[in-house]
Each structure stands twice: as structure tokens, then as C-alpha cells.
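What follows is one chain in C-alpha cells, specifically the form predicted on its own.
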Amino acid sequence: MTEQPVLQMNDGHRIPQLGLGVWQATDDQAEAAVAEALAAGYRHVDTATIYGNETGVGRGIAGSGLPRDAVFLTTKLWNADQGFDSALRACEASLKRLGTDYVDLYLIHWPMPRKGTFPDSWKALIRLREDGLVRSVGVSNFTPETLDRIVTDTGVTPVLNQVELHPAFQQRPLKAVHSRRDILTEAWSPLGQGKALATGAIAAIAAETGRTPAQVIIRWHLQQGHVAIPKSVTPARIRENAQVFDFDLTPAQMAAIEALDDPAGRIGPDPDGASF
């Protein structure tokens, strides 16, 4: 794997571009997914309290021989948790089970607007990082108001918000409040669990290029400035989509993906009415 690039976030930490997501994998099924994913050259691994793998994780990293200082590791906080001083508890429960000191990202995965507790989690959020227990602190899954409130109520700016994000659906007028804010955008869901891989688009782009349609759309959100977790548990597609730094799409190539953006192109919840 050529060594992959890294993009700076709005509190001076950085951020491997392309990371493994784990998502539905079990805890063993996690571990040895990660460590075949650092053996690779990944150097970011994503889970989330709600996944039900941190532990998984953790012996992944742990086994792996590397310093615990080379790998980024984000986990999320997750709904039933939020509130000031429980975000705090699920934080080092969190911390717990993934077998470290620290997290170098946090994220609240989703803001419930609805319930109302996402602006104290994110005071909480903030704690833990004055604290040493978290690097840098972020959200997922946020829309420009809720984005608004934190902001306005702490003035402390998210360093990116992960979201769904793929060919079918391209969030444009978030992203373009992630940059007037200087916040990144990571795409969960990067290859559209899937589905965008069969597009007609892709598959062209795929054959100019010699490439599979799961590397085209990676290459695709790199050239974005996108972070991409693409999630497998797969050996072989761990690795492949790790094979992404040698190309470049061209601009028509890129303009032909984004054509295929579509307003009805939603695959998960919408972060306004979710209820979990």
C-alpha cells in the first residue's frame, strides 16, 4: 500500500484520509478485519459504542505491533448515552473495552434533535478532550442547524462530521457549509452499501482505468478531500481498497460520478427524524 495521505483538522491533529469502517462485524470478525487492515497499511480504524465490537477493535490494534501512537482510532458516543455526565461515563466505558488510554476522535453519532440532549453531550465531548481522554472531538451524522448550536452555544467547531455520503447522494449544500466552517466531511457509506457499484458509470470508469468500481468510487472521495471508511471484513476487499493512491480520475471521469448525485438517494435515516 503507497503510504496514503493525511488532511489537517481545524484543531491541528491529523487524520488518515482512507480508513476501515466495522460496522455489523463482530467482535471477532472486527479484530482480525483490523488486523489485516494494518498489516495492509491502514493506519485509521472507525468503530462506534453501537457496533458492539470495540473490544474487537482494540485486540486488533493491540495485536497488530504497532505503537498505539500510529493508529487513529475514532469511536462514537452513542444515543441512549448522550447528556453532560453520561457522555463522560460512556466515554471511559468506551476507553474500557477498546483497551486504551485515549481515542484520537470522538463522535457523537447522532444529534436526536428531538430529544434534545446533543448540545450537552457535545459540553461533554469538550471535556474529555481538556481532560487527555479523547484527541479531538467531532460529530456524525449533524445538519447545518444542529451544526449551528453547538457552535453558537461553545464556540468550539467540530473537526469533521461524518455523514452519508456516496455517488447517489453527494450531501452538496452540507458540504458546503463543512467548508465555509472548516470542518471535514467523512463519508459513511462511501460505496453506497453497495449499490453504486453496479452503476453504469462506474462500471465504465472502471474498465478506462483498470480498476475495480469499489476502487473508482474510493478514488472518487479522495479527490473530494472526503475521509472514506469503506467497511469490510473481506481480506482480499480490505486490501483492494486499500490500492488507491496510484491513480488519478480525470476530470470528465469525475464529472460522470458526480452526475449520478440524486436528491432521493438516502440510504439511511435521515438525521432530522431519527429515532433510535
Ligand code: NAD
Second form
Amino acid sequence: MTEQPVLQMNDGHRIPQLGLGVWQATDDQAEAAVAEALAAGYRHVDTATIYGNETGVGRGIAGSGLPRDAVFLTTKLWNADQGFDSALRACEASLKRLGTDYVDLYLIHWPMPRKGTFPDSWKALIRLREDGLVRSVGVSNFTPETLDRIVTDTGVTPVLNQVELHPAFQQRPLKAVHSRRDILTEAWSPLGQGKALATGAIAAIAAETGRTPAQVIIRWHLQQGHVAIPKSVTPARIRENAQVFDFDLTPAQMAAIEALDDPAGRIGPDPDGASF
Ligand code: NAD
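Would you mind giving the form predicted together with ligand NAD, to go alongside the form predicted on its own above?
And the full complex, kicking off with our chain again.
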């Protein structure tokens, strides 16, 4: 794999733009996928407490032979652990499962505005950063309103917001908020959970470029300035998804993907919806 692009975060730390996602992988699958990815040149892994595979992720990193500081590791605070003291305890438990004494990035997984604990959870993340258990603090699935609340409360701006983002759901209004606040946009389900791969416009660009549909979509994310964390546990796909640093999409190809945006394209839950 050619040298990976990295982005500068608002706290001065750097994040590799491409990471491996491991949602819906068991410990054993995650361990093998992380080992495969690190051997293929990935230097960034995205897990979460709720995925139940932090132990496997930690083993994959430890077994790679890479020094810990060569790998950018993210995990997330689960909803049930929100609150100041419980967030501190949850992070310590995650570190134990991951077999490391710090993570590069710790995220609040969902804001859950109706429960109302996200402001205290954010203060706990800041404490964890001060104590050196996490290098950078960020959020996931935050809305403009919930972002505004934590920044107003604390003066600390999350380094990034990890949100659903793929060709059929491009989050333009939220991205404009991120730009104004110097928050990076990280795309979850960057391939639309695989659904985006069968889109006609993507297939056409794949044919034009001699790349696969997954590579075209990941390349689009990189050129949009997103951090992207495609998931696979299949070795050939893990490698394929990282062969994206040696070609460019043209402005016309970028525009053809931008035209796929659909207000009804959301796959996952609405963070403002009734279940939160
Ligand atoms: P994704 O968009 O990454 O799609 C993954 C699926 O696409 C795979 O299961 C496979 O079926 C297919 N795929 C991957 N590479 C392929 C290839 N080269 N060719 C053909 N098919 C391929 O979906 P995802 O897993 O939902 O999202 C990625 C990561 O984002 C997750 O693993 C997780 O780390 C993160 N995530 C975070 C949240 C959140 O709330 N913060 C929610 C969902 C996912």
C-alpha cells in the first residue's frame, strides 16, 4: 500500500484517513481482520464497547509486531455507560479489554438527547484526556444542537463527529457545521453497508477507472476530506479497500457521485429520533 494520507485534528494530533471498521465481527474475526489490515498497511482501527470485540482488536494489534504508537485506535462509550463516573469506569474497562494503556480516540457513541447525560459524559471524556487515558476526544452521531451544547458547556470542540455517510446519504448540512467548527467528518457505513456498491453510476466509474466499486466509493470519501472506516473481515476485500491511494477521481466523476445524495437515503437510526 502506498503511503497513507493523514488529517490534522483540531487538537494537533493526526489521524489516518482510512481505517478498518469491525462492527458485527466476533473477537476471533476482529483479531484476524485487524492482523490482515495491519499487514496490508492500515494504521487505524475503529471499534466500540458495544461491538463486543475489543479483546480481539487488542490481540490483533498486539500480535502484529507493530509498536502501539504506530496504530491509531478508536473505541466508543456505549449508551448505557453515559454519565460522568460511569464513563470514566467504562473507558478503563475498554482499555483493559484492548490490552493497552491509552486509546488514540474515544467517542461518545450516540448523544441520546432525551436521556440528557451527554454533557456529563463529554466532561468525563475531557477528564480522561487530561489523565492520559485517551489522546483525543470526539463524538458520534451528534447533531448541530448536541454539538453546540457540549462546546458551549466546556469550550472543548470534538476532534471529529463519526456519522452515517455514504453516496446515498451525504450529510451536507451537518458537514457545513463541522467545517465552521473545525471538526473532521468521519463516515460510518462508508459503503452504505454494501448497498452502494451496486449503484449504476458507481459501476460506470469503476469501469472507467479500472477499479472496483468499493475502491471508487472509498476514493470519493478521501477526496471529500472524510475519514472513512469501511468494514470487512474478508482478507481480499480488506486489501482491496486499501488500494485507493494511487488514483484520482475526476471532477466529473466526483460530481456523478455527489448526484446520488438522497434525503431518504439514511440506513441507520436518526440520532434525534424517538428511540433516543
Ligand atoms: P460498510 O459501509 O463499511 O459496509 C460493510 C459491508 O460492505 C461488508 O460487510 C461487506 O458486506 C461489504 N464490503 C466491504 N468491502 C467490500 C468490497 N471490497 N467488495 C464488496 N463488498 C464489500 O458498513 P458498516 O460496517 O456498517 O460501517 C463501517 C464501520 O463503521 C463499522 O464497522 C463500524 O466500525 C462503524 N460504524 C459506526 C457506527 C456508529 O454509530 N458510530 C454505526 C455503524 C458503523
